[in-house]
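Have a look below at one chain only, the form predicted alone, in structure tokens format.
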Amino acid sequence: MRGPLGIFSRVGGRQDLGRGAAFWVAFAIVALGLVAFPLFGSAFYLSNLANFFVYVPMGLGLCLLWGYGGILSFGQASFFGISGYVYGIVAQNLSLTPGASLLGVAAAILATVIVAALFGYFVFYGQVSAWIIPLLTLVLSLILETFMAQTAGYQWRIGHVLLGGYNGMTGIPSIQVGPLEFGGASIALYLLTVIAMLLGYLGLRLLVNSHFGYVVVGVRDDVERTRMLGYNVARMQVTVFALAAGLAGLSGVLYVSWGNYINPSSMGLYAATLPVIWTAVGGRSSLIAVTLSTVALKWLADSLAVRGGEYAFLIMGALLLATMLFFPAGIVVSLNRLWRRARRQAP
């Protein structure tokens, strides 16, 4: 089926939870509620919610890569950091140029996708074993964190922008379109993060229910059979890897526009682990589950951090362990299965 009806039927396809009218009515109500929230929400809550929503594209990218593509990556934080730093460098150096921040956004995401495509080319065309890929992506994050932490001197500058070492890069301008600035506690940034989250979810849902998405799942389930059917498996894997990196890059740009700051810890071990926890706890086979878990766990981590960062790290680890032991498919996905089973068994 082609045209608008074909697109709607594909978005509502089988490759995710929630396919009935009730789900889409609830989705529309939540989406409208999020858009209308600035009418009665304070600047404090707008800023906090924007900070939570910033990370959803990165979580969705890992869901696509790991849940649908079968490739576990600890490198999403590295792409988040690359994008944030590139945006900061370009936007600050071109601060007197009209549209500097938009050029920064384009350069940041493009640079992130290129780095990911090059990395993926050597990994997937080299047919690196699946269990080694998580280690390689983790090493990439740790190398970038270590390198950026050593850039504290005045000699470490690009143009007139200091990289800042472990203290980080400061003074990064927010995204600006004409007189409209997308930064801090602004309504504009909040709505931008909401739009990025909703379009990211709907766009990926459309993708995974397309022919391309079914081939990606076929690669996950049986690489050799998919290759025998005539598909270029390595190219598919590189494409998905680069797309997931681009989504992480989008999160990186939104984050620096929100906080006007980035430092090497954004690519460290803890940062590299968080997207994996969000995806595993919600359920890596479902985009909506990962969206919910990313927002919920980011809120939980920030709430715990107020009482001490060690509690956040400990509880996140415990939550991941409990998920692996009792809800291996993810908490949201497992609860959905139990609910559907109970409905079928009800008289």
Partner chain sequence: MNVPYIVSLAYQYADNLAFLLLAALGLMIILGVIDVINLAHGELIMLGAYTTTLAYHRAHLPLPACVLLSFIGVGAFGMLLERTVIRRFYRDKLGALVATWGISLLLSQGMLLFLGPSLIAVPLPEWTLSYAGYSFGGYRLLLFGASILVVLLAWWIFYRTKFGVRTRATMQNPAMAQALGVDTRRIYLYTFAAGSALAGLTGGLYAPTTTIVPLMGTTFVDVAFITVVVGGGANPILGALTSSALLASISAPLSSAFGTFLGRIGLLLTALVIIRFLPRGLSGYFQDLQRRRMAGARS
Given for the second form:
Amino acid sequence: MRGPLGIFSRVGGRQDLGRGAAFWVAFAIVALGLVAFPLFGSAFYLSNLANFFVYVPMGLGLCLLWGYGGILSFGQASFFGISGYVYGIVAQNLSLTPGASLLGVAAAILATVIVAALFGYFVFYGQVSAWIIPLLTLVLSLILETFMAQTAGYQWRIGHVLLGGYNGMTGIPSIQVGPLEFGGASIALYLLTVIAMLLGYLGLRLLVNSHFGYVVVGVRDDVERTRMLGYNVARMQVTVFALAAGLAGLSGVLYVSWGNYINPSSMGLYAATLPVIWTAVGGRSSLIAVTLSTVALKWLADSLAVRGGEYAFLIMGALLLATMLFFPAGIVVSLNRLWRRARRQAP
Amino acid sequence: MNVPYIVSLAYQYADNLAFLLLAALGLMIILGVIDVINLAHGELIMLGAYTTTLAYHRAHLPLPACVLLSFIGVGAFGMLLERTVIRRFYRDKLGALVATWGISLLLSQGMLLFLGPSLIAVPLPEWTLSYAGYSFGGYRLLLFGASILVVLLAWWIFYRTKFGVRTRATMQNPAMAQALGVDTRRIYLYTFAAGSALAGLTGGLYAPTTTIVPLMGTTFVDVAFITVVVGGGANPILGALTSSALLASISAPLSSAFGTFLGRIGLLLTALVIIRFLPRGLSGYFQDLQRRRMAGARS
Amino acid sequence: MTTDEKKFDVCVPTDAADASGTGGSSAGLTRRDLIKAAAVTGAGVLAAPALLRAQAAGGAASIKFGLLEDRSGNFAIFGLNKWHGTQLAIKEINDGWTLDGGVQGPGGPGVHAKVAAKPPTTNIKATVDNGGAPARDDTVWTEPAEYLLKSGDKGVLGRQIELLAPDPQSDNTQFQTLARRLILDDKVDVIMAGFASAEREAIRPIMDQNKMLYFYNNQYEGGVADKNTFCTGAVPEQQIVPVMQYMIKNFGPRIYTLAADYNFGQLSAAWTRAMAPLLNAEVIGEEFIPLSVSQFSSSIAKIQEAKPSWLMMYITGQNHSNFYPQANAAGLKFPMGSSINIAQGYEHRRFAPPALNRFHVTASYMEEIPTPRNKLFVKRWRAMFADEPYLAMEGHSAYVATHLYAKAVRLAGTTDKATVVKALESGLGVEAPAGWVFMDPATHHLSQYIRLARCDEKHNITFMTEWPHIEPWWTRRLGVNLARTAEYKQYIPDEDPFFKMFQKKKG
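Please give the corresponding structure for the form predicted in complex with the partner chain, as opposed to the form predicted alone shown earlier.
Zooming out: every chain and molecule, the one shown earlier first.
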């Protein structure tokens, strides 16, 4: 397992669906197709697809946390929002300095990870029972949303940037590297989101198939036993929690670069539940399933908006309930199981 | 300190306490007995409010009868929910959380499509008491009375009836209770129905004081969640009572002095602090205390 | 999407002269008709080269009109109404009608003003002596009932207006996605969008990036100065100052403000705080309430302790509307003034009386306005949307904005956005159903016809007084002149040095 070959065998390890040559060939074709898409896609489709892909790191983070780590969190949206706001504050304040936006990205993700680690310290070192974490992360979302919503006045500003209250923070610059600007309808941003999605997926796949990943799964399956084996369970959980938050933070930064705007409802109740829906519907035990379902459900919500928007929430709720009742492992994962069983039975 | 101000503060305290207690008790009983968090609890309260409002305007029933109808109707709906959905998640608490969240989306959005953005509310009974320049809503005092009555009733069922004994046995050790002939599934069914009926009652009682909109449930559940987290599931009645008593004593003076926003923040921070030091909530702490005392008495 | 589009054959105007005959005396009639004839000719002359140009370009292609209004989610109750207003206006435009009015030079009512039959000088004395509400004859202007004219054009420039209206679901990200879709994919000629200010701020940068002509048809906290944006709803200087004047005069100088804890509430409260010393009043208490709060016992107790002369209400949303029944039940009997409730969310129709007793609001439009013109408007609206629960002021703004856009395109002779912006900056005034309104070239906001409505214990509406022409003067005072200098920002009251000056003087 040493050297580049070792990495390959690890990425292809047991802790996810999709193994063998056929899967990797298909993966490579899709990846190439996504990278080549700007050659023939219109600006609008690129902007739209980028908007779907922006959320994939956040979904992957929850997949790691819930599916592999056994910790359900409604806090992903909070971290998404914190990151977006921090980026906005830093990048706007330093807008005249070259490279300010990269500094903003670093500060945003760092801030997110620190907040998550602090919150995780309180929760995981207190060894609260599993159901408290989703409730407390919901409470965290509510604190942050309520707090940000009332920061409308002139007194709420950092440097010369107004926090903007309920209306949100406007005029956030897109990420800029040299002459390349990653704006909402640009090819550059589209490619950046594709890369973030692919690297996020491959990186996490590598992680869950590493020693660390196996311990994380061990904590999920039996906390006491893992503790007996000499692992610091609480530290492990805080690490995974912070990592998931960092991924949500990455999504947050990409989102503000796409929309140049963020507001408190991006961390509100509905925003907080979306990652949970993506993860549950796709199948929380598989990174590729969550990647697919995040993009598919964002696309579904978008097309529902265009026709018959009244039914969007209803359909999301029905989808979630039906998944939990009939495909508790998730739709993509269950379909994969069915397919494999069918293939095994065929001669 | 002048007396009228203290009376006004006491009134606000009672008002806060009743709201927290009624919003959280059903949720807590379900958590304590079945060990499941029902994220659709707010939508059950919404159903209760809709039932009362529709019964009042369409069937022209008197308000108490409407509230009773909410209690029974939402209880029956809870029974249906337990049979079809909750039953599958007895051992999967996170699964139950997510599934009930799906139910909550379905109920609130379904209601929006079915009955539109809002209903005309039931007129609020206009009794006012005046004291030294302050006036107090009589219906609010009645709500406080109702919340105390509900707790007493729950306590009586829990500790003074055969059903209560079986329920407590199931709570402590389901396998053992089952071995001794307790039909735990029936206990779970009735408990979930009772928790839902309490949600229906809350919705019915608060229907005249709020706007009747499909998303009204969320205004109840955020404080209910905090109450539940602080109270813990070890003993639902004691937990709900102590937790809402503590939280009301924080939110009433805070919001009176600094405004509603800081009252809210105070509640949320209290929850975080309590959970750090008492991970099983107030009722878990009292349980441990009791056990320790008993152990001490034995030795 | 077409479920609400019922047949629209009932009450289109028959003849301009016939309709205006319902208005006043015969002397006024001839005079008005003369003016009207002039207006039509004027419009015809302006439109003629445009028509030629459009035909030369093979102008059969429709004008694409993008609309983003919430039809589901939190703000559906307002968005549906605005969607209907736009549909009604587009239907009228496509059938060959236009609002009476046209270019009349900036700064005043100009040539299209309606002059009363009797000179006002003889009547003003009687009005002053008698007191009370003015009779119609005593006003300087009278208005004919009919507000539509034949445009001599099916659609605009011979092109039909095609409405593209996806549902943004009260979700800011959906607003951004759909705005990009309308601009990049559908290539629309204009976008009208948004209820909440947050929705507007989410898409305004996208509009500016793409130089898209954007209308925001909503009452709001004011201050937007954006070359590409036109605002047709009322702003604080048009609503807050008049309602404060009325309330202080009638109920006293001690004001207690109860406001929603977000931009609209905070900025409106800042206006009240700044204006109070100028009107010889003072704000004795102020409380900001988070949008998620629905229980008000502590707020009610605080108000009872403060004993104000009246309450200034800037609470908003479903949760906050619980205040009214709760306050009523607790015996809170203070008069209330506001710039939003009732006229926007028709609380007086949704709540059981007497929750909104003694409520006063300044509005740019309400369904109950008793003029013959408004009755005609309501009749036409209900012929198209029979089930409309209430014609609220934002629906009216959306209707007027759509007609204004059509007028500007006709004047510009093209849908090219920069040229249409110039046409909108030419000083367009129109006879809206509420009364005469005027697009101010400097600020891109409408001067409004403001009325003060009072709600009684049975929730009946009475109009106590009216201000026929209030200009959007605030950003102009800050030096905004978009016709000359392009800007792309929103001003807030803290940036206005005058506000602080007057507050200091008082303290």
